[in-house]
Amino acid sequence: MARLLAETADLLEIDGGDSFRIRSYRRAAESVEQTTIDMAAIAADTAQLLAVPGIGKGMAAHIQAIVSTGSLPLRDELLARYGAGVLELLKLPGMGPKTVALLWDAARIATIDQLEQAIEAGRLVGLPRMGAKQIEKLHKGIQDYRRSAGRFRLDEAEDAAARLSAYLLHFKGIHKVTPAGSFRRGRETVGDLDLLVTGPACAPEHTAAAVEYVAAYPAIHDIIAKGENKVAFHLASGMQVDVRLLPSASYGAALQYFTGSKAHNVSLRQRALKMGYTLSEWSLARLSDGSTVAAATEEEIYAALGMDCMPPEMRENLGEIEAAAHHNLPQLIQRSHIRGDLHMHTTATDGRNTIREMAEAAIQQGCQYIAITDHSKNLAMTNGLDEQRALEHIRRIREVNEQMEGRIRIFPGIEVDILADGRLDLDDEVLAQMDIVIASVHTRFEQSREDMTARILRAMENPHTRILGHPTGRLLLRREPYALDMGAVLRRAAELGVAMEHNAAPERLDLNDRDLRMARELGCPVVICTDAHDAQHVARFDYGIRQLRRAWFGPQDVLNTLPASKFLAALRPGPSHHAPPHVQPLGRKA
């Protein structure tokens, strides 16, 4: 319902509709999406609809039309005029309704394919607001979109899984819902979502009712397939979900099979064949007579194959089968090992909460220490701190630290910008008074591989740099990493003792698992941080922990598993390491 209303607003804007009318659709879409009221259940009662904020008489009639027909007449009328392709155009980075309207009016462009053809034919040159840089940006946006189309971030998949699991567990006889596939392995993005469902209702003789219940899930956009024990469908986001109903007796075999990866499963089946077994989604069975050896749990299956059961994140056929067979799997890091968060923003720049509120949120997450690392002045859009404000901020951080009375330790820090030439954008005498200096690239992503590498290497040479923040600058499914010689950066970081940040924000997950493995092999220090801009973001460690586990990290491989005193000592020593406890005014040496 919310999607149809929001799409109608976009189509109206493309059509040059009245701005008040457009806003009314957008407000209704937001209200419908956020309300806890079952809008379909109250649709027949206009009075109840009008009691929902943002819903007037006209919008109530539209909602009633959606409930009765599954569509919205105005949206259908506008789509018939412009074509469904305009909605896909809106998914391109930086593409809004006004730009789509311009492309339609000037060149009758209504699909991504038509836009690409127009760019390649040079037909956008000379159009209003279509300079060479904008055209190049659009072309790159098409390429990026096609690479990422059909992929979803971990937090998006987790949210979809949680909502659907809650719905399924309301059905009598469904006792367990377990996500499998690439989501369970912790891949940074997923193509679809596999859910395995077990309980008495999933026994072969009872599945019919459960299948109908799954197929009635209100958030389904369209059903792809419905069988005796499986329902496949799309959500409104485009995410495909496969729900499989399984008898408990074969749950372990199915979980192992549908978790994957494909390469892991192929190697495991080959091992089973050599031992006289066949492995399927139903069981591990003897080749000789088909009798079941193991099926109920993954642990039983791996044990029957002479192996330890490895964590799902390791199952990529990267040596885990050999390690499990030799009983020398590493102890992987867990969320409980993390003692501090070192990358946080507050209302001093672009965060939503105060120092105290971030500290209280971190305590709730089990942190023993945090660093407040607001932005520096180069990032003007975030109200970044200049030298004087940075010194005042240090004072405030230390005041709040004292007010916490030992409940948590708060380190004063900064996320300082790395300028285009590799300099840091705050004076050294200010950086010297920070416990934590994170150096990050936020601008000029288009630099060549050679220039970007030299830029970051120079920034790390500054003795105050203790952590390199989100080292590749990527935003998952939105912005590719900038060009960088990662090997050179990691080798120099290992020599200097500069820690690489693994940014656990689900939109970043930067470094990726491959680069994390390289960092571990080179002996490069690593920290994991949430980059929290909101008190709720302090809970986002889990997304990053999965990537560390995929890279076979143990607790000993991450610096902020250490207690506060040992953590500071383990960081790169430098001028800031010896800063006195009192803030030095500008112009005096620290």
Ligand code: DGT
The other form holds:
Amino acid sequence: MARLLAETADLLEIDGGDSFRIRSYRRAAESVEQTTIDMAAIAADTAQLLAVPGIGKGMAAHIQAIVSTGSLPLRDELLARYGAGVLELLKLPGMGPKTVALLWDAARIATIDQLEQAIEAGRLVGLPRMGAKQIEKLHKGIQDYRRSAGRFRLDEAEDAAARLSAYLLHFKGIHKVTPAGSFRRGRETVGDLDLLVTGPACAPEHTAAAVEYVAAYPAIHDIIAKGENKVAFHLASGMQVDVRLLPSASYGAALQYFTGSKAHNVSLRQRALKMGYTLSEWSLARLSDGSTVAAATEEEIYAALGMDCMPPEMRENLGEIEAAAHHNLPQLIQRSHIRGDLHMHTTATDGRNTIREMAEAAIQQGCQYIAITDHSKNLAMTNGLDEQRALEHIRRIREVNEQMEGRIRIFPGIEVDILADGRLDLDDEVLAQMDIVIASVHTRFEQSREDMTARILRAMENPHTRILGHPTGRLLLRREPYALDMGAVLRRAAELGVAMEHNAAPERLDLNDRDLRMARELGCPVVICTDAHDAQHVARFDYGIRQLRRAWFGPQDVLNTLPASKFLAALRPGPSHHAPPHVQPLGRKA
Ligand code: DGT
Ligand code: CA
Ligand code: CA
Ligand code: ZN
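Next block, the form predicted in complex with 2'-deoxyguanosine-5'-triphosphate, ref. the form predicted alone:
Full assembly next; the chain just shown is listed first.
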């Protein structure tokens, strides 16, 4: 419902519609997206609809149309005029309705393909607001979009898996639903969702009813394939889902096989062959007579191959097979090891909740300490803090810290912008008041590799910088990382003791697994943070924990597994303000 409303607003804007009308659709879309009310359930009752903020009389009628017909007449009308391709154009980085309108008016461009051809034929040159730089940006945006098209973020896959599992478990003979594939391995994005289903209704030759039940899932957009024990389909989001029904006797073999990765499986099968076995999605069996060695659980299969069963996050054929065979798999970090969150925003800038609310949410999530780190003034669109407001803010943080009476410790902090030349956005005297200074890049992503590397190195040289925030600036499937010599940054960070953030927000998840491994090898400290802009975001540690596990991190490799006082001591020591220069250390005076 929210998507249809927001798309209608976009289409109206492309159409040059009345700005008041456009805003009313946008407001309704946001409201529908945010509300906890079941809009479909109350749709028949106009009075209840009107009680939802942002919903007026006209909008109530549109919502009723969506619920009864699944579509919105104005949106259909506009789509008939411009084609569905304009909605895809809007997914390109930096592309808004105004630019789409310009492209349509000036060159009748209404799809990504047409835009690409127009760029390559030089037909955009000379259009208003289309400098050479802008055109090149669009071209690169198309390439980035194509590369990521068809993949989905971990949180999107998780959401789809949870809904579908709940539906499947309603069926009488379905007892267990387990996600496999890249989702189970915790990869930052997934191509499709693989779900394994078992129970009496999945016994061979008796699957027909269960298959029909799967295929009747209301959220299915179209069915790709339907077989005896498999249904593949698309959801409205475009996400592909492969559901497989399996007898419990071979569940472990199937789970092992469909978890992958492909490279891990290839390696494992070679090992099986050397031992005189054959490994398939049905079983581990003897080559000699085909008799089953193990099939019901993954543990039995790995044990029969002389191995420990490793966590799915490790199964990428990056040394885990040897480690499991030598029985020296590392202990991986878990959610329960994390004791604090160091990156949080509040209503002072672009967060949705107060300091107090964030602290309560963190307590719920088992945190013993947090840092409140709002934005600095350079990020004007977030209402970033200037020096004076930053000082007022940390006074309030200290007050709330007192009020918490030891239930949690709240460190005053800031996420200070790294300016284009590498200076920090706030005065050193102000930064000196903060326990946690996260320095982050939020602007000028297009700098050259040399400039960006120099910029970040300079920011780390500031003695107040304790953490480098979301170190690559990527937004998964939307914005590529900026060009950066990560090795140089990590080496210098290790020398200075500046910690790298692993940002657990599911749209970021940087550093990625490869960079995390490099950080550990170089001895660079690492913290994991949620970058919460909402009290609910504090629960998002899990996405990041899975990336740390993919990089084989143990609890000892992450600083915020330490209790509060040890954590502060392990961070880069603050600069000399702790011991002003005019005070001579004891016993040193001549
Ligand atoms: P994705 O969906 O692209 O994010 O990545 P996966 O790993 O989920 O790949 P997918 O969905 O094609 O297949 C799921 C698992 O099934 C995969 O991790 C390993 C197994 N698998 C699929 N095809 C093959 C194959 O041809 N050979 C082997 N050994 N395993 C396969
Ligand atoms: Ca998959
Ligand atoms: Ca698949
Ligand atoms: Zn940030």
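Between two forms, the rigid core is the largest collection of C-alphas that superpose within 1.5 Å. Bear in mind the structure is a predicted one, so any value in this text is a computation, not a measurement. Numbering follows the first chain given and starts at 1.
J.: Is E402 displaced by at least 2 Å at its C-alpha between the two forms when the rigid core is overlaid?
T.: It does not reach a 2 Å shift.
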